[in-house]
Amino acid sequence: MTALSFCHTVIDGNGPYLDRFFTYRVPPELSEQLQVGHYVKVPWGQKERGAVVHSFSHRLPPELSDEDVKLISGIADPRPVIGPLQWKMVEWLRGFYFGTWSEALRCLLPGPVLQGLRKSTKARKKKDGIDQPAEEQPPRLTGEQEQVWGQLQKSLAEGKTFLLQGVTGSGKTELYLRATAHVLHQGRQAIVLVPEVALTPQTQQRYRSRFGSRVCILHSGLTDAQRRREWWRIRDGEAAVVVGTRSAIFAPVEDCGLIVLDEEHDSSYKQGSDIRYHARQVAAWLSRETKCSVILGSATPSLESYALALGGRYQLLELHRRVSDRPLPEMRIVQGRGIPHQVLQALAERKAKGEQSVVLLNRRGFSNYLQCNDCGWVPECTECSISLTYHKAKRALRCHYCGAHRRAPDACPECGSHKLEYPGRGTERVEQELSTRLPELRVARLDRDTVGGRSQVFSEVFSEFASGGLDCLLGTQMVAKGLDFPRVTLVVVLQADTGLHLPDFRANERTFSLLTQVAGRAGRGEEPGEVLLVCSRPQDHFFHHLLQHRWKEFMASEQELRRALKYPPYARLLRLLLSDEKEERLEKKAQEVAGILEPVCHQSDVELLGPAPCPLERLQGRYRWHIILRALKVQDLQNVVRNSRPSLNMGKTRLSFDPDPLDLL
């Protein structure tokens, strides 16, 4: 390292302006111990910035005189906190997805860590209470599970991808456990990703059952010091499985054999801001880097994986039965609106034979907005366009969207009329229902309201609904997916079919997953489960295939419609998003971006879908517009904007990136 006088950094900070390298000289005293991936202090102007080094030269750039280029100050970890695999992950996510350098690094460095860089704050040792040895013994499998597991171990040194379609409690978790069990054996790592926060107390606890003190968990529901102390413990090997969220997939393994993608149709493990990434497309690229096994797991996969591994691109795997040949939950409509007397019956006789129900409706808050009687005034969000919900408990208006509230009015602010109402239902509103019609049922609440993403307070409900010390569990989708109760006998969806409303092309493939999902919490003892769906005007065709738990032919109805329209899997979309606080500027940018991109398409046989205002047209105070790319191909539509992202001069309107949008919104 001592003939390399120079090092080429990125810089630790926001702004398009900083999406290059930047150029220092090594100290004499840090020759011998500075290295690619060093978290370093460097001067900016009068003041000192972070900046990881990327690469060293003998040189200066020709663009550049030796006066111009100033000493490091210092190195604030001895440890490098970025390898040369992700290096070329950073450069990748950067030419994908469109970022810039220090937006595609800050994926890789979580902000609890690169906080502690900056501060240069050491990474605490205490272990939390986490140091228990592995004690569980793994099940014996079923003879379907043994056939799938047979050639699961056979190819898990390939780095193939498998895409695992499974009934609900069909034990795909205990497949992933013991691939995961098999690369560890080959001294290698894990990462086992879940979609929500909600499921990974449960999955800790399997996890940590097997393999003791050797998993980490990585998820935005730790303390920054927890996340902190959890990103090194993989950093310095000593965590062989990562349990966790999306972002997980960027945990620092040194050489992974194994990622676990379970619940895979799930959008959340789409990125929504900065950088764009899918936890999927994320987990193909390391498998092709590193040759490891990736396993997609659902019992509904999203059409986009089902069609690539009916072509042969992924191996398909199937359970078709649930352990110990338990039936699937019986499913039927109840025709009406809020919590039907039928509903009600039956959560009572559970209640009343020990038996544990869950009841999802996917809106929070106490009613989904308050309106004038008199002169039909609605209160919509100042920053977005929208009504604002409703929310008794702090009689407070808050807009879903960017977070605004207000205290809610006692008189109409346009007529003075005190006659105010509060149409329609949240889980608020069902909840206090539920306590005034079945005062006996104990009732606990999970949405983001009574979470507000701390994780303890799943790991405290789901210990008390575990125990038997409640009886039903009321929530958003987080009380939809992958939990796993033996005497939850009921499930009950209110409003299930307001999903097949919305003006996206995966409505009813969304709303189908969910409603599978959600079912699925039922019947997974010992007692046969019961599903209720309360609808107002029930789709025949979607509903017929529902309730007779025929995915199959709901999503090949699916694809003949997609393929017809040419919507994903069968084209592959770029989305370009532009936002401006000025509602006129915006339009005239919007025409003159596509005004660009036009010619281009036309050249490269790519669609132009646009501009156009988006459905949610105003969000935390900017107008957005969409702009719709659509080719055959990902690498036709990635030129196009390689090619005119030159001539692109946005001014004060922002413009972003989204490739293969999962939201039109």
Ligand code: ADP
The other form holds:
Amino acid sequence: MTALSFCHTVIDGNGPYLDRFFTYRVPPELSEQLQVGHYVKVPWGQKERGAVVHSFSHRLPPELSDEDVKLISGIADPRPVIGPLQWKMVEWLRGFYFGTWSEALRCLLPGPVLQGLRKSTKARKKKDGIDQPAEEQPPRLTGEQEQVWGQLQKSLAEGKTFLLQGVTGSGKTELYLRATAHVLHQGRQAIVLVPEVALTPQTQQRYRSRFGSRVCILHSGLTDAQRRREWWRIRDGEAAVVVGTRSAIFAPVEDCGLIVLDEEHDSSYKQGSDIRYHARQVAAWLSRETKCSVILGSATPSLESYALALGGRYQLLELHRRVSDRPLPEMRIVQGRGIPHQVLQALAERKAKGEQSVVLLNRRGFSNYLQCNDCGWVPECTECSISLTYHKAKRALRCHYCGAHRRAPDACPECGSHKLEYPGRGTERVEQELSTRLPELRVARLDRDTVGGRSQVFSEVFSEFASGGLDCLLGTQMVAKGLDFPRVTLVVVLQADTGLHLPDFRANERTFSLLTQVAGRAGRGEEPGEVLLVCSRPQDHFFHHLLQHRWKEFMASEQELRRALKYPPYARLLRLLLSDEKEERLEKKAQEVAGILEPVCHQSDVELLGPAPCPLERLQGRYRWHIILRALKVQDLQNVVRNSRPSLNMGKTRLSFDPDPLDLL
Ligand code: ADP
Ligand code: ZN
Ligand code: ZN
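Could I have the structure of this protein in the form predicted together with the named molecule, to go alongside the form predicted alone above?
Below, the chain from earlier opens the complete complex, with every other chain and molecule after it.
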């Protein structure tokens, strides 16, 4: 491959001092073989480390002398782990999201794959294929689907981005399947993203029954060995359709013809640490680079995407009706708290008719917190500025931010009183209340406590629900999305208005999406669906649009608000998040950073907001401050950071960058 004698690599490892290329000499016996993207072993002090080959050169870079440069020890796997396009992507990730080489590389080479490479010095054994179910015939498209498909088919080869806005149950997934079949037919591959692990068993099944063993699955619920195997199945070209969650956007497909983001508005598409990428943004980059098409689908697209579609950047496709002209579910408000009698009655009625229900409460645990009735004491997390949630089954107090937990006390540690109260309710309490008040109702609870990250649990619960062994799925937003069970005719949302009161400019939009989404689980079969929203203080304007399924009207009013307040999509934001164990040091550093950024911002039409303590002031033992930069053009934001970064001396304070933040807490 190369007669070039020096090779520049990125070391597999963390630390700012590693954030540059390391140069090695290519031994003559490897010079034929060695390629860009090979995972190699290199000498490192007395030991060896892994590294990925970035490029080659004839001559030594001037800053290095001959004796500095050591020989590469060997190649870990004969196949390059990333190609030239992926390197370009790593460069882009590093630049756009302000990460290190190694952080960017890790997006593309997930942990289990890297572990495998570190261990192996020989070629991997080929795994036998997965048994292939019969590939089923697609159904005939409905009139509306046919129309949209016509538009899609015409332009799929052009590398366009489509925004498919279709009401719940309108058959969007069927169109994704068609589009996927289309690109496979042309010998290209497809990546299909879904927001939650919860959705993958069902989605998986639908893709598998259409494309058999050409489907591969990637998400964090898999074991390391499974992830490694699936990754290599794509890398080796054995699989052609990748179905997965956020990070599957980095799957090593050779020639991607299509990327689908189902429920494109979902905030789980954004990574919350290290490189804070958004899968939609990565998809857009891939589309620009490789001319692959992108389909963004949702019943309630994000305002960001919708604005681009209205502006003509995306091609808007719409499905207004459900398949077989089934009506959208009727939504009603039940004013009250807890589980009102009307709700219990409705659940019992469905059960009697052999129909099923879904109950959503977006809060896990038993009570929201614990409080001493005598002195008012409320236990808080010692590491975060948040009160602890009470989990009854384990008698534990848990922090929902950092996961810290301890045993709940039997008496108040402040005053010794035994009158402890457990105000509010989470899914655990609702499960208990349902079992006492409707003992015959067979309920399964799905939330992070019952599921953890294990997709196995989902598969089991879902297949039991599908076979009629359960009457009701109760859970957090895990039960809201994507599920397609024709016998569900009732959806109940408890505390349906709580999401509206969060201090976040997206609070209304998110609540509208979530409620529309969960409502969409009802009435997907022969029988019409009904939705009961339990609210203590229903807000007129918001619920008026929601109950009438008037998404467009709601979005128009949100647009006006955002425009007036200069929030996205009418501006771009970049959040600088600073954290430190010491509060005083942090505040001083935040002021100092703002002082450095300010003049640069001033020169480039960028507005600087802050510095200010984050709404969540303390997390995992660290105090937090942020600075928010706002501009019309993202390039201006990027330039401010690029130009001022060399002057920032952070010392012990941690600084991270969040372009286009979704979370301002
Ligand atoms: P969405 O993704 O928009 O929520 P789905 O694609 O899940 O909708 O479709 C809803 C239901 O209708 C599914 O059970 C699906 O199998 C069925 N379906 C979709 N398209 C058709 C069609 N053309 N003919 C018959 N059934 C269909
Ligand atoms: Zn007390
Ligand atoms: Zn905590």
